[in-house]
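Only one chain is given next, in structure tokens, and it is the form predicted alone.
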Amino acid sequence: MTVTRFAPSPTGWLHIGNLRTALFNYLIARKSGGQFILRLDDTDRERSKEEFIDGIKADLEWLGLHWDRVERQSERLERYAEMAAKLRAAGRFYECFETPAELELKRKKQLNMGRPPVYDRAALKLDEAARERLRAEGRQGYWRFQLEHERIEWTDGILGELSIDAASVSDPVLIRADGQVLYTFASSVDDMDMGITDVVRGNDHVTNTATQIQIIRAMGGEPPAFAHHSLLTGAQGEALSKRLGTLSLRDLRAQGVAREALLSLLARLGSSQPVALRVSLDEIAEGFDLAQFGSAPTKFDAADLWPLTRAHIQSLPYQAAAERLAGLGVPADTAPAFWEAVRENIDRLDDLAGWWALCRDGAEPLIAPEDEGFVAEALLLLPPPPYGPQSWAEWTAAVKAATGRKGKALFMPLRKALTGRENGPDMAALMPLMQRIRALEPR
């Protein structure tokens, strides 16, 4: 069975950069009838908390991106303990005692030297009272996994046949002077235990996947297939990173993007097919293929959303919109025409509040200079609401016959007197709805 993972660590909200990764795997595991695993990545005590976890799950089901199951590494401690002492007795787990500040001037020197900054591996030299003088001290000692000094290589999903030599890679430290312990080990231990058949992941993670692939050997397991996506960018290219922030899931559903909108802008971008609204998963699964999928910089414009956003709520049925308008107090009897009347007309749901304000309120009258005399005539001959499906027909007509103005010289300066708005929806299903007119009253 094919068995995916969306692992986050709950340390922030969820941005789009972390929606790529999860749909990626969601729709891998759902294309093929398998699972999809939520693995919360929260071994970081001090940053991991409660509020992110809850969002993070509030995300995923908005999205409909619904986990088999919830995994949490902070209650596997025990199991990284007894995988650490296994690789540990296997002579692939080492101590090191080296400080920050030592480990940079080491970095230094080897720049300087024109040598890749590598780890020495000075640590292994090492023997046990040298260890003891370094802890009384007061050093702490911290863990890594020794790397064999061999070429590290698989079959990417995306990137193709990939060969990393590990001699270029420093022996990853996976286990903190504080026993805490860390992404490269931790999910080694749980993509093994778990059984997870394919991860697919930023392209940032290659390194990772080259000595995770080591580890899961090492402790007796097989990796999964792995695939790096390529890194979202800014609309201009600018990296992404500072402003992810900005780009939260729960920020931009506040703002009103569709959930719909986001899916099917992150299942294709990036890809050799084009980015079209698709309205449920299993539509936006069937087309969904990594290899189709390139490896250079895919920039992202949240602009984009909005097109997609508009599309999907101009094509919802009255239904999908009936408890939206209740809550903003349209009567039930008004509600469909006020529906079918400015859907076209709104780019989010929450435009619905400013078209039912004007229809319930009125609307200061936008009136030209040039069209004072006009209007002020035309509404001579308008009288006050309630208004059917005849009265912009009939009044418009009436107008055209006692000033002679026709086509848009005659509809523009009565919309804008009536809606104070150039643009709009048509005005023959608008002005029925319209319970006051604000350039009908003394002024």
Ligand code: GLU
Second form
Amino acid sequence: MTVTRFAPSPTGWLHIGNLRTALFNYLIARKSGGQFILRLDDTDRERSKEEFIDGIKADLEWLGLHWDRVERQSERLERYAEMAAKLRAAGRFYECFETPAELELKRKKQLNMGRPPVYDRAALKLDEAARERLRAEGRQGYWRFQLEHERIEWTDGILGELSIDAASVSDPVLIRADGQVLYTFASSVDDMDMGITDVVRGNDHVTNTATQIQIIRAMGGEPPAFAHHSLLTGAQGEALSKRLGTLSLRDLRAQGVAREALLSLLARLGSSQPVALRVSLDEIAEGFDLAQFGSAPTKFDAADLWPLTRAHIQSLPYQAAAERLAGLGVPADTAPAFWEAVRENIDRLDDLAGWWALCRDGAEPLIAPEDEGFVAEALLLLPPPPYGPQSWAEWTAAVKAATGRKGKALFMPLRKALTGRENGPDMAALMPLMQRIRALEPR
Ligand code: GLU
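Show the form predicted together with glutamic acid, please, because up to now only the form predicted alone has appeared in this conversation.
Every chain and every other molecule in the complex is listed next, the one we just looked at coming first.
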């Protein structure tokens, strides 16, 4: 059975880049009737917050990306200790004592000599007496995994055949001096224990994958199939990392972006398939194919979410908006007609409020100086509200007969006088909803 996981670190709110990773893993599981696990990478006790965990869950629920179960790394520390003991016994873990400053100096020297800054394994040469002396100096040991120097190869679900020379990678630190288990290790143990079959994540993890393949094998497991998607950039190709904070899912949601728009865009962006509005996850899953995605950075423009949101809203039946309309105070007998009249003129559901205010309170008339005489004459022919479905046709016919104006020159100044705007819903549908016409009131 296919088992995938989305493994956020709960150190912040989910952003658009996280959504891409979550969605890909979700869709793979859904397509094959498998399982999707929400795994919280929360071994960093200081930066992980319950608040963010709640936020991650709320975002995924809103999107409809339901998980089969939740796993928390902070609850699996004993298991990591057990596996660390196993790797120590197998001679794959070794204790190191260099300080960050010492490591930085080594790096600089290597770079100056034109060599890649790979950890030189000096600590491997320490004997027990030397280690004791370092401990007596007050240094605390931390643990690295000794990579086997071979080519690590895998067939990546997006990038194809990959091969990384393990000698070009530093032996990863897996356990810190304070005992904290680091992600690279915890994730390997989890992927093995939880029977994860497929991992999709950003291509910033490619080197991690190479080391995790060796770690999992060293523990006696079989690595999952890996795929690395490209990272999102801004519309101009600029790095998005600094702006990701402003592209949090909760902010986009608060701005009125529809979940269907987010899912439809992110499930296809960066692939050879066209983006189109798809309203159900089944529909989205159906055409989803990892092999259609490319390795080039993927441009993301938040503006692209609006046409999709608009298309979605315009397709909604009245029932989908009924609650929102009731909340605005639109009377139940008027609400269906109001929805029909305005839904093609809104970008987001929040825009309903403005149109309802216009119907209820009227609008400040917008009258061009050259139309003043014409509009004054037309208003003399307009009775006060309430209006019916024929009112607009009857009024404009009367105005046409009286003034001789026709077409846009007739209709546009009247629309502007009544609504204060140049565009909006069909006037014949809007007029019966208008309870007040300020242009008719004494100034
Ligand atoms: N917590 C890791 C991250 O957010 C997970 C990466 C992975 O999928 O293994 O980058």
